[in-house]
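Here we start with a single chain on its own, the form predicted on its own, put down as structure tokens.
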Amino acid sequence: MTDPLARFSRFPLAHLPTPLTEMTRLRAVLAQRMNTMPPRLFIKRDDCTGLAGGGNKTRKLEFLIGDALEKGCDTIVTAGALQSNHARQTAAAAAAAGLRCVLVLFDSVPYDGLAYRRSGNLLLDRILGADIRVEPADADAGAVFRRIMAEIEAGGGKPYLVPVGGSNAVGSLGYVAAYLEIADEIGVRGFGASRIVHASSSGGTQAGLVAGRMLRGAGPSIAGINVYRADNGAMTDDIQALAAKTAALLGCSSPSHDAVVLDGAHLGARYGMPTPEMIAAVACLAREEGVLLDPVYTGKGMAGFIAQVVAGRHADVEALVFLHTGGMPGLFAYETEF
């Protein structure tokens, strides 16, 4: 079968395919809560992509770094919060490709733990050799990027701007490929109806999955857990728009608005702030399956996944796949919560 993504520039970074394993112990625990047996539960281990601790951004960065190299760029510039998983993986990807990396980290999460400002992803960013620029939460992001891009160009460099989370149409191609991978794995196991559930933030992962389903024409449905923004409707609109741009890049049909399913009930006070449900979900998966989640994305995503299963929201499928998008290094930044 011809690879529909072969025509796009790609720099190999990820260990693929990532494992798809069954969560039998979690299923048994949830069955006790429900007094009935839930669907078969699986976890797609994109925390095992292999780049500096792994995570979903590695798949996106294969296409983004490929595009940067094709355009002759020598410096990658991107942004995130202080504990950004995306920033850590971008720094590693740039190092692997022989490129400089400037990380613009906005101090946007009002979390006071000492380790948050010293450990976790931030420590790894330093080890990976990134040029780290910390900006206040209310900084004018556009002005910051214009200044940094001009600075690089004045020094004779050629910068390439990677959006937050790697979430543009090029980056989303990584999760088009991931959707095809997961759909094939589910198909080989002989399941009928199936669904992928994941933590959704900057939107590129969900947009890529949705566009991947449009490209394939059939396969698991997709359900996001909003861990990023209070305005769930606006976030849904943005993901649909990005999915449409990704589909256009692929040359396939554009998804309808209702193709983007996003649960906004599990964010808590705001992005990056812990919730009791997140803490319980992280502990549950660690102690039942030996799998480590993270406090910002997959912990809240798993809290939503568990709540949905217990509420019977996925009774219409045979197989339910939780997409583990990584982030474990963030646990060290939230040590007081655990």
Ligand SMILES: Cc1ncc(COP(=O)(O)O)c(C=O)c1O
The other form holds:
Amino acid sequence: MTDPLARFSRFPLAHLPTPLTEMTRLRAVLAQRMNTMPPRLFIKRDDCTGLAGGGNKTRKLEFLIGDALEKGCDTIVTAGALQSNHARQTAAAAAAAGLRCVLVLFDSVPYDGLAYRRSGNLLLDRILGADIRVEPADADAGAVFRRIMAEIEAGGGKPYLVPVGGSNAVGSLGYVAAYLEIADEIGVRGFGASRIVHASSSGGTQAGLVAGRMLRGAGPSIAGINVYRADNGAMTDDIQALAAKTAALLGCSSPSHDAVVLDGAHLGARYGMPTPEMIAAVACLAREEGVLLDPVYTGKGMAGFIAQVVAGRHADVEALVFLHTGGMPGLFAYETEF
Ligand SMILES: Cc1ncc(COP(=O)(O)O)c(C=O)c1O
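Form predicted in complex with the named molecule, following the form predicted on its own:
Everything in the complex follows now, all chains and molecules, and the chain you saw is the first one.
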């Protein structure tokens, strides 16, 4: 079979395929709570993509950096919150490709704590050599980007803007590739009906997975856990629109609105703010499986995954795959929670 992604520029960054391992101890713990056996539980280790701490953005950045290089750009500009995993992986990807990197970090999460402002991803951004610009939460993002792009051009550089989370159609190709990787492995291992569950934020991961399923025509279904926006309906609409753009780029038909399943019950007060369920989920995975999650994305994602399994929401499938999208450096920023 020819690779449907071969025609897109791609700069290799990730260690692929990432492992898909079974969580037998978590399954036993949940079986006790449910008084019945849940589906088999697996974890897809995209925290092990290998680039400077790993995570889901590495897959997206293979296509985004590929595009930047093809366009002859020499400086990557992107944005995120102070503890953005996306910013850290973008800084590493730029370094690996020999490009400069400007990170615009918005001080948008009202989380108190010295470590939040110094350690975790922010410390790694510095070590990776990024040019870090911290902006207040209410800064006019458009004006900030225009200023930085103009500054780079005035210095003779050629900037390439990577959107927040790497979530445009080009970035989402990384999760089209991931969907094909997961579906192939599930096929080889002979699982029956299966589903992928993951934390969803800027939406490129979910959009790519959904578009990958359209490309394949069949395979594991996808269920996102919203860790980002209070308006779950608007976020679902935006992910569907991005999945449609990604499908158009691939030349396959557009996913329906129903293809985007997003659970809005696990966000808590707001993005980046801890919940008791997140803390319990991080501790549970660490102590039962020896797997480290993160406080902002995969901890809340796993809290949702556990709640859904215990509520019997996935009784229709044989195998459930939790997609571990990374973020472990964030634990250090939230040290006092643990
Ligand atoms: C660790 C981690 N998990 C999940 C996500 C969500 O991915 P997406 O923004 O593609 O929805 C992010 C995004 O920053 C992340 O850093």
